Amino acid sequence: MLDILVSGLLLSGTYALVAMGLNLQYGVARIMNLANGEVLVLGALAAFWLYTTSQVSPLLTVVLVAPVSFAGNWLIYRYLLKPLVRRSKSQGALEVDSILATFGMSFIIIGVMVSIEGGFFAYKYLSEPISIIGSTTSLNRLVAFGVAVLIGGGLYLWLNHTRAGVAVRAVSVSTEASGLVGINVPRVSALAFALGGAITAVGGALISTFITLDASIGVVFTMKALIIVIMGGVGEIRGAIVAAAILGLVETAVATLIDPGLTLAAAYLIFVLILLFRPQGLFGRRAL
């Protein structure tokens, strides 16, 4: 049980980071990004390629990937998604349009990654064992968890103690009210979407240090991020952290005690239960 607890919590750190990225995009920009997982795999592929070709540390890749992903996601929002926002007459219409647009975009990204690296990719980085309160894990998982905690903590402080962060939180609550008090909603939405993409790519670079990936696995991470966002509450960073811990512990327990092949089934079961019994999420606000 101690091994399950430690491994589950270490896994939840990177899950939380990825879910925070989707939370910013969906909770603030109102874009349901089905290409979120592919952005994660792109970050992982960048870490793999730089490490295997030039011995660049994945921790340095995190620093390099973040601004590149931020710029790329800003351009995607500016030229692909913003026209959809302008023409949509309701939130429901925007969600449908964004789902279709990002679903198609995911196939484009997959095609690019397949042309770069067709099969599975993995590398050894800080893979030596380390003991934590009597449980043995790998050093790369511990380092990835530590970096995820630092980034998540920095994001939380930024959202709660800076003018721009407060504006982002305001838009997540109400775009109409935010516009009435002078907040530039389109600019904040673009910022949130780009920042969410950057955080997701960073999560991919960290996950690549201890998980074998391939170009088509992004949909799995999109589903897990969506489960965490729905479970924690759309737009709720605290909720994403708690939900990621729950998902990480459940997946680790199922893989250890039952069968590793059932981890996705367990995640989907959690998703269905949340939709049935608490659709607003653990920390979400009930619709009036």
The other form holds:
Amino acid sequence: MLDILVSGLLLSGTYALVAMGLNLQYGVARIMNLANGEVLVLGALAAFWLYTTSQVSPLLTVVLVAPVSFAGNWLIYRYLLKPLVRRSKSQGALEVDSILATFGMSFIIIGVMVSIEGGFFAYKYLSEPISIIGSTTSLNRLVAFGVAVLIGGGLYLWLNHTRAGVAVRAVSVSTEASGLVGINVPRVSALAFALGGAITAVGGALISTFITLDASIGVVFTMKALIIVIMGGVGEIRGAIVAAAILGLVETAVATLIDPGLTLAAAYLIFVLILLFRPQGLFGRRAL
Amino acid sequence: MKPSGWLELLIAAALVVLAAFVPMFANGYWLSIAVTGMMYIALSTSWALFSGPTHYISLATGAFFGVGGYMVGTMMSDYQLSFWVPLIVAPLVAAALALLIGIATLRLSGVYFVIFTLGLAEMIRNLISWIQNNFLGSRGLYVLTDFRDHHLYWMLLGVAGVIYLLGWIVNRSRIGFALRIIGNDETVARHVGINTATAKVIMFTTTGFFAALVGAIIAPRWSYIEPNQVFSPQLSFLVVIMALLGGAGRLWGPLVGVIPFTIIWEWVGVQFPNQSTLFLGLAFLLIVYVLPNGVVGRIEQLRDRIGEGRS
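Alongside the form predicted on its own that was just displayed, please also present the structure of the form predicted together with the partner chain.
Now the complete complex, all chains and molecules, led by this one.
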């Protein structure tokens, strides 16, 4: 029981981080990015590849992967998604276009990753056991949790206590009103999308230290991140943290008590309950 | 009723009759491609019945298709029933599943629906593998019938014809009109008194029914059924691409997309077996950036432009 609590909460740290990334992309840039999971796996692939070929510590990879993913996602937004934002007549049309375009990107990323590494991204990093309040877990989970909390906390402070952060939050509330008060909405949207992508890739590098991934697993993480964002309420950071904790705990409980193959089914069960009883999210103020 | 409507139906009927002769001329390799093509024609035409007018991208095709294939496998192999029993039961089960999914997600905005259907095939596959491993024992499921490729082809052609006829009737009915208004502006639809959720749920249930029917018909082709094989998420994406490539705005639009894409997809699978995912991604980008209304939409746009130039 205690084991479930500890490893579930440790897992939810990275989940919360990844959901924050998606939240920035969907809540601020208004792009439903279904290639999110593939960006995550790309981060994991970078960590795996650098570690196995040149023994680069995944923690160092995190530092390398963030600016690369930031630049990559900025380019994607600037050259592939912004034309869609401009041509769309309504939010609904933009959603359909961005969903299809990001599907395309996700398949292209998968195709590229398969040609780099077709098998599992298996490597051992900091996998020695460690004991926390009477429960044994592995050190890499604890480290990943610590780094996720550090980055997530930094992001939270940035959003709440800096000028740029407030601008990002303003755009998430209303694009039109932010434009009126002199915020450069396209710039902030691009920034939020790129930042979200960077955070997602970092999350992937962290997850790869304790979960073995492969090139085609991305969609599962996209689903999980989306479920967390919807459960927490779009644009709600505290909601996302609570939702990630719930998902992490439920998944770990299902995996240890019933079967590891049923974690996705457990996530779906949560999803259905949220849709039926609280579609605006646990902390959300308005429906999508 | 406009005469063009009857003409369209007449052309469709003539095409069905012509298509029925294909197995006489094609055999072996080409007949097997024809079966695949006919399967996608049925799937993507029925997909477009719901997703065409409403613009709700459904990725549940693979899940319903899998329900059809898997039920044929388990009912014939575990319960020694005749092929015809699952052929009737599976579509009803899938329709019930679609009804539940529709009730849970279609009252809300379209994003929830897309997300929900995105992982659906994978989730059902996990669930069935778990049930099979823990309660049924991991036996193989065999589907042994006397059907050859041309039998499957004719059955699929029949289903495709029925779907087309249904689509033709729906387009001229109150529900088809309601769906088009929903697709243009859902708020307007609600304000003019359309029960938007009911209209969407009915049509989504219909597509679930047909996807499972196609999955059940095609099952004898494999003779050995595994959850991993029938619940393929890729199928859902292929159906979306083919329908949108042709143009989901017209009933015959998906047909225009399926035929070339099936042949190209077959060719890619042979020539570049490892790059097929990459190719799938490029096809999506092509649709979004070059052919947002499909080939049919592009042709109509050109025709309008020529028409304007003349007048």
